[in-house]
Each structure stands twice: as C-alpha cells, then as structure tokens.
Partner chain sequence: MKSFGAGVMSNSIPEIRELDFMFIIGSNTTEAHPIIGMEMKIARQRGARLVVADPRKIWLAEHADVHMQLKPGSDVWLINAMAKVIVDEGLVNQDFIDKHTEGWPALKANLEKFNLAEAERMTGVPAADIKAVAVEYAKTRKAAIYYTLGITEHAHGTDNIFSLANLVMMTGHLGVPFGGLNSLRGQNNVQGATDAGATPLYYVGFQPAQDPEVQKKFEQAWATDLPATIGKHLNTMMKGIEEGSMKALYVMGEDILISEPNTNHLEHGVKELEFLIHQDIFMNETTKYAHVVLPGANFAEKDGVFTNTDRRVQRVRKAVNPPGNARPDWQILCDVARAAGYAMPHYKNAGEIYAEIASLAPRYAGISHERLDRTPMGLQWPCTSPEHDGTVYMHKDGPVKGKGSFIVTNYRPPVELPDEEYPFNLATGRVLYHYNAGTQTRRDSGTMAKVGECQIEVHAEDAARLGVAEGDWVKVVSRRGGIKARVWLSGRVQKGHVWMPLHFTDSAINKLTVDVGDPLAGTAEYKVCAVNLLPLKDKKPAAAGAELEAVRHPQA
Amino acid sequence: MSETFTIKIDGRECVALQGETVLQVARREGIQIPTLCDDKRLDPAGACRACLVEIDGQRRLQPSCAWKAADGQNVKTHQSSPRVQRHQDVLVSLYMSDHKLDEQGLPVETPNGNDLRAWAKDCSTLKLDPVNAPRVARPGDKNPYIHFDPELCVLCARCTRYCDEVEAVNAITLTNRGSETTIGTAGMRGLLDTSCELCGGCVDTCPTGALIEKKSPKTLPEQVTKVRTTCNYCGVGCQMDLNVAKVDGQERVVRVTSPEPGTTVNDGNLCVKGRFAYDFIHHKDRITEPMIRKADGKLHVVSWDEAIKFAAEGLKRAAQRHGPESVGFISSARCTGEENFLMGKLARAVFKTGNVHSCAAT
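Please supply the coordinates for the chain just given, on its own, in the form predicted on its own.
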C-alpha cells in the first residue's frame, strides 16, 4: 500500500499520508478549518463540532479532526460549502449565547487569547437570547497559580483530556450534567487538595481563556516580546518562552509560555517550576551587585573583579590548608545552564573535588 495518496479539499489536490485526518492534511496545506477542542498532543474528540466538513458520499457533516483521509476523497470546508458555513454561523451563535461577551457583542478577550472570539469575527452570527447555564467554579480554591472562569468555558474538555492523556493525573474532570456541566474536581476541592501537579498544561491548552494564570497581568501590554530559552530547573532541557513587556518603564517577564506542540523536546509541556517559578527574576530581595564582608563585619558593595579575587583567594587558602575535599560548590537552577556547567568544571577540573551540587537535583 502506498504511503501517500491525494485528496481534494475545496477543489485543491492535497497529498495525504496514511493515517492522517482531514484536519491534519488541511493544516499542512495552509487551509484553515476552525476548531476549539483539537490539540496535537491529544487524541481526537470531535467534541466542539467546529471543524465539521462536507465529504462526498457522506449524508452528514463529519468532524475533520477525527475523520481519516482516504484516497480520492473530496472535502469541502466553509470556504466552498454554504452548508458548512451555515452550520458554523449557527454553532458560533449558540456558543456565544452561553459565553461572556464584551461591549461589541463579541466573546471577551483574555490574556491567553480567545479562539471563539477570533472565529466569531469570521461568521455571520445570529442574535440569540442568552442561555442560563449555572456552571460553577471551585469556590475558595486557594491554589496560587490557576484561575477558572466558568463563564468563558465552552466544555471542549481539552483541559480534562490533557490532565488525563498527557499528565496522567486526572485531577480535573467534567462534572454534573446538562447546563450545569462544569470543570470540577473530586468533591469540588481546591487544586491543592487533589492530585494536581499545577503544571499549568490546562491553562496552555484552554482555547478561550477560561483557565488563566493568576500571576500574570489581567491585561497584557500590547507590545510583548517572546524570548526562547531553556529551563534550568532540571536536566531535561525543556524550551520555554519568556514573555517580556515594559511595565512601569522597565522590561519585565510578565509570564512564561510553552512553545507550539511538536516543535521542541518538551512538546509544548512545562512543569510547575518551568511555567510559574519566575518571580525571582524581579524579586525585591535579589542581589544585583557583588558584596564582600570586610573587617567591620558588614557587607560592602565592590566591583566584580574584587569580589571574584576575594572568593578565589579564600577557596585556595581552604584547599591548601585542609585539602580539596574541604571545599564544596553549590550552584542554582536559577543560573543558566552554561553557568552551572562552569561551576561543575571549576569544582572538578580546578579544585579536583566532586563536592558539587545544585538545587535542581532535589
């Protein structure tokens, strides 16, 4: 059996691979099909119905995220099918009737974006009466990192599926039934009282901003620069993006996000340290100038050259007097990977001791 074949999407011939879905083929070809519940890291669910397409020979519209591409298949998206576009117009309107809207009548924007808002702008929405959906959050959830706004939730289940399929933690799930369905925990406990690892993956995968970081500003500055770097909290080498913006005239890291899934070694995932432990960067107690303790017993600000010379002479005196095993080196996961490497090299190559440790090892 050939590994490749062709299908038609909106009249364009597209090369498909065995096992690919229609949505995967469309994305590779640059054909936009809206979706709310799809995440490359998760098994297809077909829950949001946003990606329905018309396929020749099929009486009903089919979810492109779960429908396998087949040789000779003819697919029509909303770009070429009035039937699909009509479906999307009605579907977006139904979602909006059960969603927090802004003064323009559009789904509200959030610091994490809102895919439903972007989709609504491309549709001819209907004016439907608001739906009374008494979904609830977790009252009194004192976890320091993750906030849940049930009024922005579209029940796509990406967060619960991520918690199950990627993290294998199952801290959150869909609870209750009908219009009362919400994202809950066992006994509606706060996340700190569950198996949650506070990795923030649910925040990362949420398409509407119903799950956001408590630490980041409620409104992000317009100019935000993403700086790719390597997390130093362990040796895996996860890539992450520092979101840098000017706050009160100074450039600050306002939050940390993960790269697009499938592009880096961590596949868009981060742990609680990588995603949330960045307060030290701008902490008021952080030492920004080198200091040494002089004869008066007090710490004094000195130049880097003086501080490095002072430390080197002290270490050499200790090693000469008591041997290399009397000297130890402790580094930090808050230093760069290069700095931690040099600390290990200084201990092993210069002072000939294995007494070197980092907080990342704990």
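Can you swap the form predicted on its own for the form predicted together with the partner chain?
Only one chain is given; partner chains and other molecules are left out.
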C-alpha cells in the first residue's frame, strides 16, 4: 500500500515510507536525534528545535520531527554536521540558562526523569547567565495528584497538546507571553475547578519533570523497580508499570507509570484511576489475618489451617444436609483467570454443583 523509497542520513541509505518524517526514519534506523517536544501520540509541533537537521537544498536547519522524508533526500544530523552540533550546543545552553541546575551544572534529575539532562551531557555547553524568567505556577492549586514546577518547564507544549489532542478536555494551555509564558488554566484556577479529568497524561508526556506526581515527589527513577502488569479497574486492560521502592524497609508501590506509546493496547495512556488511585494497595484497612466468627458473634483471628478446615467443613456440612444444589460459589471479575477457573473447579469437582457465577452477568 505504502510507497517506499530511500533517503540518506549521515551518508547511510535508509528506507522510508511515503508520509514518514525524517525523525521517524532515523528512529527506525537507530540514528539518535535529540527531541523534547516530540511524542508519537501527538502531531509534530516543531517547537523545541532540538531535532533540527541539515537537509540538502534547504538554507535553514529544519525540524526532523515535522519534515517529510522525500526520495533521494540527503540529511545530516549532528553526527556528521558540525553546524547541527553547534546549533545543539547553543540551544541546550539557552534552555539551561532558564532551568534548575544541580551542583555539577547539569539540569536536575526529577522523579519523572529529565531529557534535557541527558541531552546536555552529550553537548559542549556554554556558560550563560541565568534568565530567571518570571514564569508562574498556579498558586493555590489543591489538586491531589499533579504538581507543576515552572522552573523546570521548557514550554515544549507536550502537556497542553496532549490535553487537547488525546484527552481532548483542553484543561491546560499555554498562557501569557514572552518570558512570562507558562502552562495555565482558564483564570489560572486549580485543576479541580477545570475540565481536567486528572488522567495524568501531562505528567506522562512531560520530558523534563516540570510535571510530576504529587504522591511521590522525592522518588527518582533509578530508585524504583518497574513491574509490568494489567490495570485492575475497568475492562480496557491497560498495561501499566507498578513502580516499586523500599519504604521503611518494605517494598511498596510508590507510583504507576505507563509503557512507551505504541507498544501496548493503551498506547501509553492511562486514566485517573489507573495512574493515580493505587492507595488501596497498601491501605490500612486491608484484611491481614484469617478470621472465624465464634460463639460471641464476633470475628476472631485464627491460623490459616484452622480457617481453611472450618471453611471446607462448613460447606461440606451444608452440602450433605441440604444437597449440593443448596451451596453456591460467587467468583469475582476482579480476580485472575486462574482463580476463576479454580472457583469453577471447586464448585463442580469438589462440591458437585454448577452453582458458580461471577458478577460477569453485569
């Protein structure tokens, strides 16, 4: 269906499909081009200028994220073009002059990573005077999940474009002008008082950690182990990464992040429940011990052996006294497939009844 042709990147012949951008071709070929404002889920913005490349016949450097590949095109990245490298050195330095730096003079690491930091390490940066742009956050925003630090924002507009193009609620937008430009809301209200649905896509897409999750503001990416799993809320089956870290000596889920866009059924997207509503996992109300109701009418903690024996005998007694049809097994759409299978097996093979159902009917 798609027409293919070849282009040359840094002297290498690369196959391209009709409609692809130079950046897409380069990525597939494993050629690294730095980006800040690029997200596969969004239309190219060409805003951050990090991905500029030299293209034969073009007087100016062009953004590879938006520039369409064409047959026979000759492209040079910073790997083969001193001009592009010089551009990157200056650009990253300009970004850094308006960014929080650590003691080594690099853009700070954040709980959400920082692509600017990685990029700066690859460049010969210049020492520029700090800009101290008068950019503001939203004072008084009481939303429980999303924190915005304007000092880390590079105005790539990934968050606002995500809010428009993917979540389609347009809760946040670029606000003000010039050096005061920031990520704002209508009337600079807190997110709870806007159309925001707290999906956290803005946190997910932010490349510099200007947007982070409020619940784990200190935990850095290298301090967590990610475990890929399936969300336990609705039936969409979003893939998510549980971020596990030691808290007071105990392994705890401290954050949920989404997989790389384009790799799973949810394309890197999550909703408010999947991304943020995980407090229940380690909640103090969890039942932690088996219990039996004794003669005083109250539940008492017992050993597993005692509880299991009591449970099995109670069911057997009812089945013997009133017949297998009097015993029922309610399984759960919340539990795993294996567990539902075992509930069916328990009902049929052990207690000889087909009375097994889950809330699956609804």
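Residue numbers count along the first chain shown, from 1. Superpose the two forms; the largest set of C-alphas matching within 1.5 Å is the rigid core. Note that the coordinates shown come from a computational prediction; the quantities given were computed from them, not determined experimentally.
Enquirer: With both forms fit on the core, is the shift of the CA atom of residue 343 between these two forms 2 Å or larger?
Expert: Yes, its C-alpha moves 2 Å or more.
Enquirer: Taking 2 Å as the cut-off, check whether the CA of residue 70 shifts that much or more between these two forms after a rigid core fit.
Expert: Moves: no, less than 2 Å.
Enquirer: Can we say the CA of residue 220 moves by at least 2 Å between these two forms when the core is superposed?
Expert: Yes; that C-alpha moves by at least 2 Å between these two forms.
Enquirer: What does the CA of residue 353 shift by between these two forms after fitting on the core? Give it in Å to one decimal.
Expert: For residue 353, the alpha-carbon shift amounts to 13.3 Å.
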